[in-house]
Every structure is written in structure tokens, then in C-alpha cells.
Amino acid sequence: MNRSLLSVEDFSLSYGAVPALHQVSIRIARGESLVIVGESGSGKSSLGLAVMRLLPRTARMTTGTIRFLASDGTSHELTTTDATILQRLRGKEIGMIFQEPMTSLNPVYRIGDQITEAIRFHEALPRTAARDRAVALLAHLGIAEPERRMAAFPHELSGGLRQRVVIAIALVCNPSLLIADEPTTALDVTVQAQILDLLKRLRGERGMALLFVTHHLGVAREIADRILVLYAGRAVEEGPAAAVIAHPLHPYTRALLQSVPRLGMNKDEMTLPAIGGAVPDPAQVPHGCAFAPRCPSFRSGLCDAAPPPVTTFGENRSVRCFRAAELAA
């Protein structure tokens, strides 16, 4: 039996008639760090939407399984358990960090309401109480003054101290998995550090899984066990962060690294490649690979002719690409 504390097994999701994730699987165990990587239009960010099962009315899964092991060790599979159960996982089970702060917060609402809420729904305890574990977490997330940010409203935080107040309200249950949708993309480049900071130490301390959404290979290699690479909605790459980071398999991997700029570059090095062309439209993606029309180097017939099969390198990696033997040589 899988014991893996979530488990995606070939889950295909569409908008409409327009296909957005096709038969992706992941697995997190406990205390693991999955980063999943891709551009805009790639669908990072409805994978973890499905999973807390937050997607838009016109969005239909049309293959696959969510299942999470809770703490109580009761399986369930998210994608057709009843609301109920599903109001119960999430906050207390499930905490998810939404892509923009000040856009998932609610802005009439002071701060201290919005952290309490989530302890009083799963918890039953009384306003005091709660009050003064949500002040402690606002202390313990480096936020000085607690108290006097506990009756602020959002627009009155910096955008570094609203991202801190998202993830107390996702963390102040204790769950045991984490999904972060990009939560350092708005964040200038010392906030966005100690919030990577913050949410390692956090990992660290809880013991909880980690989910977390980007589109930058540097922001993964800060905090992944495992990356996946998605494009077009197609799993390309997955395998160890170290990995995938040293040795990409995959051609779009590699250009993805070649783009992130390094500490150290020369003068020559300063001007990064970028990636030609742009992700296609889910609606008219190539027959073949994906990938190919925008893959110069590495591009052949057979990319056209087919999508290619995955290949896996030992046990902990798997490519989808027609010369990853080439690559991995």
C-alpha cells in the first residue's frame, strides 16, 4: 500500500474543452520538499489548486487520483471526497500560501481575524486562546510587534509582512503539508531570500511536507529534495534537486539554467541566453514533443512525429525526451 503522504497518480486536468495537466504524477512523503518548475501557462499552479481542490467551475479532471494520508492515518482521495471532509483537511491538514498576499488576504478584515479564524473552525478554542497562539506565530515568524500587527488591515503591512501573515495563516494549524504557489514571485530579492529562509527553518522545526510552486531554478535549489519540471503540462524531468541542478536531462531544463544569473559571472557572461518563442497555447500544442519549436540544439524528426515516452535513470529519475541518453552521456 503507498504510504506516501500525497500521492498524484496520472492526473490529467482541462478548462473546458482546453487541456491544461496531462497524466502528471507526483509523490511527497513526509517532511519532503517538492519543487515543481516551469514557465507561466505550464500548470504548476493548477496542480496544487486540484489538490485543495480550489479550481475554477470550468476546470474537469479527466484522468487520475489525489490521495493524502492524514495524521490520523485515514486515506483520502481529494478529487471526490465529500465537502465535509475536505473543509476538515484543509487549513488543519493542508495549508496552502496563495501566489499573490495582498490579493488573499481580505482587506475589510483586520489581521488578527483572518489567522484566528482557521484555530477557532479546526480547533473549537476560545478567542483568548487563539489570539495568543496566532500573536506567538506572527513573533516566531520575525514579525516585530505582534500584538500591535494582530489589529492592522493588510494594506497597512509591507509586502514582506503580508507574505509572513499568509504563511501564519497556513502554518497556524500545523499542518502536515505545505503548498506554496509562488510565494516569493512579488517579494524583492532580500525578502524573497528570508522567506525562503523562513520557510526551511519552519520545515525544519514542523517536520511538514513541502509542496512549492516556482518558475525560477535558483528559488528550487534553495529548498527542494526533488524537482519536477513541468511544460506545457506535461511532466518533462523529475529526479534529487542536486541532480537535475548539476546534470539536466532535458533540454528545457537546461535552458531554464542557463537563464538564472550566478555569483561570480564575468562581463561576458553577463548578457543570459534566453528561451526563443513562448509556451504554447493549451488549446494547439504541437503534436510531438512540446518543447520542439522552441529547441534549436537539440530538435530531430522523431520530435515532430510523436510525444516522447519517459525514460528513467536509475531509480529516483525520469525524462520525456527522444535523445535523453544523449544528454545524460
The other form holds:
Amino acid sequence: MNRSLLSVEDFSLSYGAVPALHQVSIRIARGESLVIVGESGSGKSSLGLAVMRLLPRTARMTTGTIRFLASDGTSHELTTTDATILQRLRGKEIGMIFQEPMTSLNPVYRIGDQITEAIRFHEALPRTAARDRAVALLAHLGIAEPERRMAAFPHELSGGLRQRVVIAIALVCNPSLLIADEPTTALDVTVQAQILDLLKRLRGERGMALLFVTHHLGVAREIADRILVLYAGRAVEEGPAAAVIAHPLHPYTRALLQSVPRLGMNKDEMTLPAIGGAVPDPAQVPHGCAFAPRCPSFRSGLCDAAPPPVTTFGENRSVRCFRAAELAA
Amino acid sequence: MLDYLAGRFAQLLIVLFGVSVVVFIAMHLLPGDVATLLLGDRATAASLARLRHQLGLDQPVIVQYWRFLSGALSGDFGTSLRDNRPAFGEVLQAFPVTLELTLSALLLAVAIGVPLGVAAALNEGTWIDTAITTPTLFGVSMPVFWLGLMVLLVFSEKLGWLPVGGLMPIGVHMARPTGLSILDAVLSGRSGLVWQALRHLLLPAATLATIPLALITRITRGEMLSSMNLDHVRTARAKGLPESRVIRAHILRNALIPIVTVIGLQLGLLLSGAVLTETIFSLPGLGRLMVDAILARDYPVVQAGAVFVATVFVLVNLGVDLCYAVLDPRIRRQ
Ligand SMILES: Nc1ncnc2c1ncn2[C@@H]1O[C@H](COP(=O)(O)OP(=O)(O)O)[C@@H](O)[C@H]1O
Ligand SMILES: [Mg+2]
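Next up, can you give the form predicted together with its partner chain of this protein, since the form predicted on its own came first?
Zooming out: every chain and molecule, the one shown earlier first.
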């Protein structure tokens, strides 16, 4: 029986007719952290949003299942479960941090109210107790004068503070899984490092599982137990973080590693100097290996003939590349 | 905040000054004068001249304006040239009728328009959306005059359900301490009068409500749709809030900011645009008073009315701005 906290199996997704995710599978055990790495446009956010069932209406799931194990032991298929169950899981058992701290908060409410709102709907907690919990959490997240901040409106806070508030909202009901979609991308370097440290610490304290999305292998290295590399909506490599970083198996992972940006570079600065080119237009992914046109190890007649199968290495590493064994040698 | 109010007050003074000048000039450019209108075609030149002198109409325009201005500054707008009653008193007497009509129309428009707009947005692209949006296309360009006559014809003439016009049935008398006929009817303690007041108000209010109803529906739908796609709505759903809460507290609440502006603008427009409706339904409101005064070249009443309407207009805008500050914390500081 599958006792993973979260297991996404064979999941495919399209926006209209344009595919965004292609048969992606991920598993996260309780307390484990999985980092999804990939360039912008590879489908990372779509995957995170699919778990929360927060995809835009244009998104169509075409294959697969997403199962989540709730704290009461019941298992839920998130793509089909009914709305009331979903509402019970969202915010309570699965928290999500979004990429854009500037727009993720509602400009018309005080942040204290935005944090306690989730508690009000999930727990029968008196108002003052909910408030106390929010204040304590803000203090714990390193916010000075949390009492006073509770009364602030989002526009009165800096980006770093807002992102801490977004984190507080995601954590306030103690979820067993936290999904973080590039939570530091929009922030400046020092704040990025602070937020990352914060998430690491919280995970340690709470035993919370983490599905962390980033385009940044440097960030992944900081926080991952396991890494999954996504390219054009396909999982191209997966394995324990240390192993993937020390011995990448897929040419794409290798290219990513060679171009690991320093922490704090912004997206535009990040290119793949080792290979060049860009993620293919999702409507025109090549027939063979999606990475073939940019791959330094490309072999004609092999890589462009058919999609590469999954090859497993050892117990817990897998890669989608025809030449992986040969290149690893 | 005090700075802001002081600024708004200065703005009010400028607007009032501008309005008085424009109205003054416009009235003097109109052909015909009150003396001829009062004395009739067969008046002698001498009697006309005497009357003009009495009314001060033989003075240069600039002098007349100065007299008006100094009077107005001390609260004296002169007396009506038609019946010698204080001009401002006539305006104050007519205003409650217009106010009641306007507020009822706006209330109808908001009470129906906002829910319709929300329903259309939540059902975007379905037949419900189409069924709501299509009529609003006609609604926004509805000729009020024609519509008023049509509803009169149908509901009063043909069906006989509702009265043809006026505030009360002919022969019914009621004390009018406030001038607002529903409120006066309630104060009179006679439930029959309340019923009559409502019956008399229904058709004119519904007629006047048509355009703002269509506009408010469309604006609400549009603002709901754009507010739905904002990032913070996703955050709200991610919290696990029930959908009804997401819609009310995180979509509609934010959409209200622009909706309130439109409502405020409509209030201003309705106050000045009630003329046609008042004429069709024979309501003794400000619009009718102004039209009659203009036709009679009754300058003092026209001036007093224009200054009054402009003041109300500016105050309504001020009220809308204050609502803004309540609804949107981002502008509270400025
Ligand atoms: N709302 C949407 N409508 C249409 N296409 C979308 C939408 N959101 C994302 N996509 C497309 O899906 C692909 C994956 O996007 P996304 O999941 O945002 O990737 P990432 O988070 O890795 O940058 C991209 O090609 C993107 O253009
Ligand atoms: Mg993204």
C-alpha cells in the first residue's frame, strides 16, 4: 500500500491544447523535502497548483492522479474529491506559499485578519487565541513588533515582510505539507537567504514535508532531500539531492549545474551558458527527447527518434536519457 | 485629513464661482427677458422699462453679477421674479422631491444591479451571463423620456395599476415637514399614505433607475471578472475558505472600490438628470423648478438652483472620496 504523504502519478496537464506537464510522477514521504528544479516555463508552478487544485480554468488534466494522505489516515484523490473535502485540506493540511509576495495578499485587509482568517475556518478557536497564535508565529518568523504588524496593511510592508506574512498564512494551521512556489525569487539576496533559512528551520521544528519549486539549483541544494528536474513538462531526472548534485545523470541537469547562478541572481541573468538555447515552445516539443535540440550529447537517430524511457540507477535514482548509462561511465 | 478637507472646500468655492458666472452669462445671452414675459406682449415700452429698473435689469451685467454675488455670499439669492418668494426657499422646497426620487432610483439600481453583475460574472460565458448582459446593452442607451411615457402608458393608462403622476392622489393632503414624501407619510402615522407615497414613487424611480441599473450591472460584472483573477484570490482559496467567503470577502469586496465610484458618479448625474423624469411624472422637484424658472427667465431662482446643485454635486463627490478611503486602505494616507 502506498503510504506516501503525497503521490502524484502519471500526471499530465494541458492549457487548452498546449501541453504543460507530461506524465509526471512525484512522491513525498512525511517530513521529506522534494525540490522541483527547472527553467522558467518548465511546468513547476502548474504542478504545485495542481496539487492544490488551484489551476486556472483553462487548464485540463489529461492523465493521472494526485493522492494525499490526510492526518486522520484517510487518503484523498485531490483531482476529483469534492469541494468541501478540498476546503478542509487546503490551508489546514496543505499550505502554499506563492511566488509573488507583492500581490499574494489582499490589499484591503489588515495582515492580522488575513493570517487568522484560515484559523477561523479550520479550527474552533476563540478570536483572541487565534490572534495570539498569529502574533507568536510572526515573532517566530523573525518579524519585529508583531503586535503592531498585525494591524498593518500589506502596502505598508516591504517585500521580505510580506513574504513572511504569506508564509505565516500557509503555516498558521500547522500543515503536514508545505508547497512553496519560488518563495524567494522576487526578493533581494539577503532576504532570500533569510527566508530560506527560515523554511529550513521550520521544517526541522515541525516535521513538515516540503514541495519546493525553484529554477535555481543553488537554492535546491540548500533545502532538498530529493531533487526532481523538470524540463518542458517532463521529469528528466530524480534522486537524492546530494547525489544529483555530485553526479548528475542527465545532460540537462549537468548544464543546469554548470550554470548554477549565485544565490541572488535574478531570472534574466540565469542562462545556460554551457548549452544555450531556450526551453522549447510547449506546443512544439520535439518528437524524441525534449532536450535533444540543446543537448551537447545529442546523437542523431537515437535521441530524435522516440521519447527516452525512464532508466533507474540504484535504489532511488532515475533519469530519462538514452545515453545516461554511457555518459555516467 | 484636515488639509484634504480644506483643499476640497477651496475646490468647492472655485466650482461655485465658475457655475455662477456661467449660469449668469448663459441666462443673459438667452433671448427674451422677464419683463416681457411678465407683462405680456402688449405692455408699453414705459412700463417695461419701469419693471426692468425695478428688477435691476437695466444695470450693466457686471453690476448685476456683483449684486448677485454679494447677496449670495450673505446667503441671500434674491426673490423669485415670478412670485416674490425667496429664490433659495423655492429651491430648498423642491429639493427633497428630487432627492427622494434620486435616492430611490439609485437604491433600486444598486440593490438589483450589484447582485445581477455578480451573478453574470460568476456564470461568465453561460446563458445566465448572456441573459443578464444583453438587456444592459439597451439599458445604458435607453431614452428616458420615451421609457417614461411607455411605462406610464402601460402601467397607468392600460393596466391602471399605478398612478399617472404627482406625489399623492389629488385631494389627499399631508403635512410635509421633511419634504420627503415617504418619510412624511410615515411621520403622519397613516399607513394608507405610506402605501400611496410608495405607489407614486415606483414608476418614476424605476424609470430613472434604468440607466444606472444597466451601468452598475455592467461595471460590477467587469470588476468582478478582473478581481477574480488577482493573486490574492488564489491565496484566499489556498487557505481553504468556502467559495462563498472567497467571493464575498476577496472578490466582491475588492471590486467594490471602482463600483462605488460609478455609484457616486451616478448619484451626481441623477440629481441633475431627474428633470425629464420629474416632467413626465409631474413631480414638483428641483428639475421641474429649474426648467420653469429658465423658461420664465427667473434669474434668481435659476442662479440659486444652479449653485445649490453644484454644491450637492461637489459634496457627493467628496462623500465618494471618503467612501474610497474607507474601502481602500492604500489611499487613506494620501
Ligand atoms: N494560465 C495559463 N494559460 C496558458 N498557459 C499557461 C498558463 N500558465 C502556464 N502556462 C504555460 O504552461 C507552461 C508551464 O508554466 P508554469 O507551470 O508556470 O512553469 P514554471 O512555473 O516552471 O515557470 C508554460 O509553457 C506556460 O506558458
Ligand atoms: Mg512558476
